[in-house]
Structure formats: C-alpha cells, structure tokens
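This document starts with one chain, in the form predicted alone, laid out as structure tokens.
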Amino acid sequence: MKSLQIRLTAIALGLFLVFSFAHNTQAQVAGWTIPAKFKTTKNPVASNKESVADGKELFAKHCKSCHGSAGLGDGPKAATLDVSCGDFSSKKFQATADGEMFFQMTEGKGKMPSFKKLIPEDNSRWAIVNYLRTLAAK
C-alpha cells in the first residue's frame, strides 16, 4: 500500500512539473498563448522607409477591414465582430514584442485568421510588424 502511495505521489509530482514547465515556456498576451521563443525573436527585416511602405500596403490589403486604416480597431468589419480588434497605437499594444506580433499574425486565433498562407513570405509579415510600430500614439 505504501509503495502505491509513493508511486502515485511521484506521478502527481511529475505531472505538476510537466504542466508547470509548459506554462512557464509560453507568454500570455491579451488572451493569446504565445510560445516563449517569440517573446525574444527579433525582427530580421530592417525598419526602413521601404519595409514600412511594404508593410503599410499589405496592412491595407489584409488588415484594414477589421483593424481600420489607422489601426484603431475601427474597420468596417469590426462592428460585426463580438471581439475587440484592438488599438495598435496604444502603449499596451506597442509594448508587445515584435516576435509576439509576428506569431499572432502568422498563426491567428478565433476571429483573427492565420496569415501564413495569405501572406506566405515571412519577411512580408515582418514588414507589417515594422508598419505597426509606426502607429504608436504620439
């Protein structure tokens, strides 16, 4: 009986450690579960006039309908959604790491679609991140 208790305790401890590790290796950003590596992933695309212009063009084509032309979350489709489209100019959003933005755009969640097929080039999605940085409230 004591041997069974020891085994069950060891299993419970093992499961606790596994779930604790899994939880600690992911970041929470406004309801998103983002793998920890994206918290420190740097944008490989230099933020310059060209990449920002490319990002702005892609944003207008793929994102503006929900997020609005200025990224305030007020696009024409936003009113039909039961979730907020966010305000990309806010300090809270701008504090999000580039890698987290890239992950959210790439993978999608719920009403936010994945853009890895619509915008298959990683560098194009990184250019959108560069554009989003220009939306910071002045």
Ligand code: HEC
Given for the second form:
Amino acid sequence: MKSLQIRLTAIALGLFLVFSFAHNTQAQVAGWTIPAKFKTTKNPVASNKESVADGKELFAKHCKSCHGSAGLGDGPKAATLDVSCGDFSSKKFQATADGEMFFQMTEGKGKMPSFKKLIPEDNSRWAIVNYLRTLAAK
Ligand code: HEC
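Starting from the form predicted alone above, please write out the structure of the form predicted in complex with the named molecule.
Now the full complex is given, and it begins with the chain already shown.
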C-alpha cells in the first residue's frame, strides 16, 4: 500500500515537471511573472512629444505618489510600503520590454495597484511606457 502511494506520488511529480517545462511561456522579470508574449508586443503608440506629455501627466496623477517625480521609487507613499517600488532610471529597469512594462502597470502586483480600470484606455498606458523611457539615467 505504502509503495503504491510512493509510486503514485512519483508519477504525479513527474507529470507536474513535464507539464511545467512544456508550458514555460512565462518570463520572470524582477520577481514578476509576465506572459512571454509581452516581451515582443509592439507599443502601438509612437513615442513623440504628445504621447510623452500625455504619459507624463498620467504619471503625475497616478504613479508619482509612490514612484517619485523622477521614477526613483522615492515618492511620499513609498516610505509607507514594505517593498521597493524599483528605480525607473536604472539600466536594469530600462532593459524591460515595452510590453512588459505595459503588463506591469495593467495588472499590478502586491502593493502595486492594477491600472486596468483606473486608466482604462490601453493607449494611455502605452503613452506612460513612452514617458517611463524618458526617465532613463543620462
Ligand atoms: C501605491 C503605490 C504605487 C503606485 C500608485 C504605483 N506603483 Fe508601480 N509599483 C509599486 C510597487 C510597490 C512596486 C513593486 C512591486 C513588487 O515588486 O512587488 C511597483 C512596481 C512597478 C513597476 C515594475 C518595476 C520594476 O522594477 O520592474 C512598474 C513598471 C510600475 N510599478 C509602474 C507604475 C505606473 C506606471 C504607475 C502609475 C500608472 C504605478 N506604478 C503606480 C507601487 C506603486
């Protein structure tokens, strides 16, 4: 009886491993699980003066309180959180694909809110991505 249980557990574990490898379509970005397709999703909003200005306005309204005016993660609300908000000026963050940033602000994670409903227009969130690019350290 016991050995049957062990064998069934082993089979279940084996199936689980095969399944996890076969379905490896998720990427880990700084602790986020992001569906792989977002790595190559093209930003439909061209980065120009207008979209960057739109993104900047939305950032000031919805993001600055935590992420800080320069995106360094030092907004007034950040001090009340037990997790880091990240540093948008960093090379590491700027290596994140546009689609991955779009996913992050759309879905949120833990203390980071989801903006799917707060900023319902997809193109507005893409405009914020364009603004986040301007925060890269010079
Ligand atoms: C209430 C505070 C708060 C607000 C408001 C907020 N964020 Fe965040 N954000 C966080 C926190 C905390 C994290 C880190 C989450 C984690 O790793 O668990 C984060 C992470 C992120 C990341 C990933 C950073 C990285 O290093 O990979 C992006 C992108 C982001 N936020 C964009 C935005 C945008 C854009 C807005 C506004 C539309 C916004 N956030 C508003 C708290 C906030």
